[in-house]
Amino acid sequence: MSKPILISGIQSSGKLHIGNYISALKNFVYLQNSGRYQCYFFIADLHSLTSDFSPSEKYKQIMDIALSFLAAGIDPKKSTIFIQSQIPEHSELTWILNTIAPFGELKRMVQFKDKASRQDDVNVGLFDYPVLQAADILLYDAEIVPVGEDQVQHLELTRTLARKFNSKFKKIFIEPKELLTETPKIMSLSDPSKKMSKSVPETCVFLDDSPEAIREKIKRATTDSGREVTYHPETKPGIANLIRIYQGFSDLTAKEIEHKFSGVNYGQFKKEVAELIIESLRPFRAKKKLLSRKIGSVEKIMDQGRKKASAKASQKMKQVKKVLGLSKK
């Protein structure tokens, strides 16, 4: 019996930060090495076009994600790694799903409302983002999708579209299940009520930041009243965020971290958090630097992944077209 297919992707919209590392990259490696799934991990460059970008920087961003995938430990011998835009079936299936996508449900998408409220010029791509996301999943017969709570609504739409297509035409799509990740949610260093975002660089620790920059950013991180290193997200959100960061790199529980730093003041705790990040990322940074000198080899790995993903996607689209009456075969 074959293992269930698991799929996930990361947008190529700028440098990755420690929140991406803890919640995505580290988790991808764990899922890959669990041996329970056939893993497909892709660089979501089509999704990244919905926000402002520089064409001259786009390919560099794509390859930076590829380097980060490999440096983090995603193994092309164990997982299929590919670039979304190199598989034209993603766009093709999106259009077909658009013809059955409920307009009202797309309007209710929380992430669309949130992003639209922060953009002056809202594009249709941003609105249609969840349909492309559904195509990303359904194209590969994925049964499992690792998501955070903020992505559950999108996955529910994916299931809705699969159900509608199966009911209207023929049952060919699998309704995927979410795999809710238990990874800590990393927040902004200056405002722990908001997620860490690359759009505010000074409040965000990037994976490529120098040790000095990491120490300085953590040193300036918002803390709370009191002196105890205790995990109380509602009353001490700043310290709770730093505990979550420590948790993400140490795999200790919040309680174990509280015990470890009992009697330690905020300043010393911040130093410990910074040094843990620096030491934890040292192998990642060294491997990424080495891989960056062999960019041709990395591109070959991406091409191998493209071929594997393309074979699966092409097979599915032939099935879709036949069911729709767009082809005889």
Contents of the next structure:
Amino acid sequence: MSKPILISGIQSSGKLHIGNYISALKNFVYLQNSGRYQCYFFIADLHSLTSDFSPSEKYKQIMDIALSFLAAGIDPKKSTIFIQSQIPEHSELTWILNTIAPFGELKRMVQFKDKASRQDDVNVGLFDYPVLQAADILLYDAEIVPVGEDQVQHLELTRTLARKFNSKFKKIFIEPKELLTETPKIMSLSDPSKKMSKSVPETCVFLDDSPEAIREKIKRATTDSGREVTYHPETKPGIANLIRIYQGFSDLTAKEIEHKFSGVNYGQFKKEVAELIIESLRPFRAKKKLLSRKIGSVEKIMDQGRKKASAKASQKMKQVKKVLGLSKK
Ligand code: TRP
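Right, the form predicted on its own is done, so what does the form predicted in complex with tryptophan (TRP) look like?
Expanding to the full complex; the earlier chain stays at the top.
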């Protein structure tokens, strides 16, 4: 029997930070190397058009994610990596799924409500975002989708759409499952009640930050009262966040980290957190720098990925059109 298909995507909407690295990139590499799946990883550039962007920056942002995929260890020999907008079937299937998508359910999407409340000019693309995501997944017969907790509702919608299409027309879609891998959740360095976000650069460690910038940002991170490095997310959220960052780069448990730093003060602990991040990202940074000088060969790799993905997507879309009576039997 062939291995189950796994798919996930990252939006190309700016620089990646250590939260993205721990929860997405590093995890993708781990899943790829487990050898248990046929992996597809893609750059969700169509999704990224639903928030403000600058066209002159866009291609650079797309290639930056491609470089990060490769530098982190996603291997084009093991996984199919591609750019969403280069496979027109994503848009095509979105339209078909739109015609069966329940308006009421889309209106209840938490991410939509959240983003819409922060945007003056709410575009239909933002509303339709989860349907495009469903198309991304259903097009490849994916069974497994590694995502964060905030994407579970989108996976539920994907299953709803698959089920609805299957029962209304013909059973051709697989109902996928989310894979919620246990990765420590990284919060803002200044306000540990909020997710780390690139929109506040001083409170966010980017993968491309220099070692000096990383040291400075960690040094300035909020800590809590008390003096011991102990993991109490409720009463010591700042230190707990730094412990989770340490966890993300060391694979030690919170208990092991407490033990390692018992008797160590906050200042010293912060230094060690910064050095661990810098050391862990060193090979990533070196590889990315090297690749950035060979953009042509990275584009070639992405084009090979496009061909592989396209073969699968076009076959599925043909099947969809037949089932709907849009093409000859
Ligand atoms: N919405 C996802 C996120 O913000 C990104 C994404 C787009 C995705 N399409 C996908 C993830 C398909 C998994 C599968 O994280």
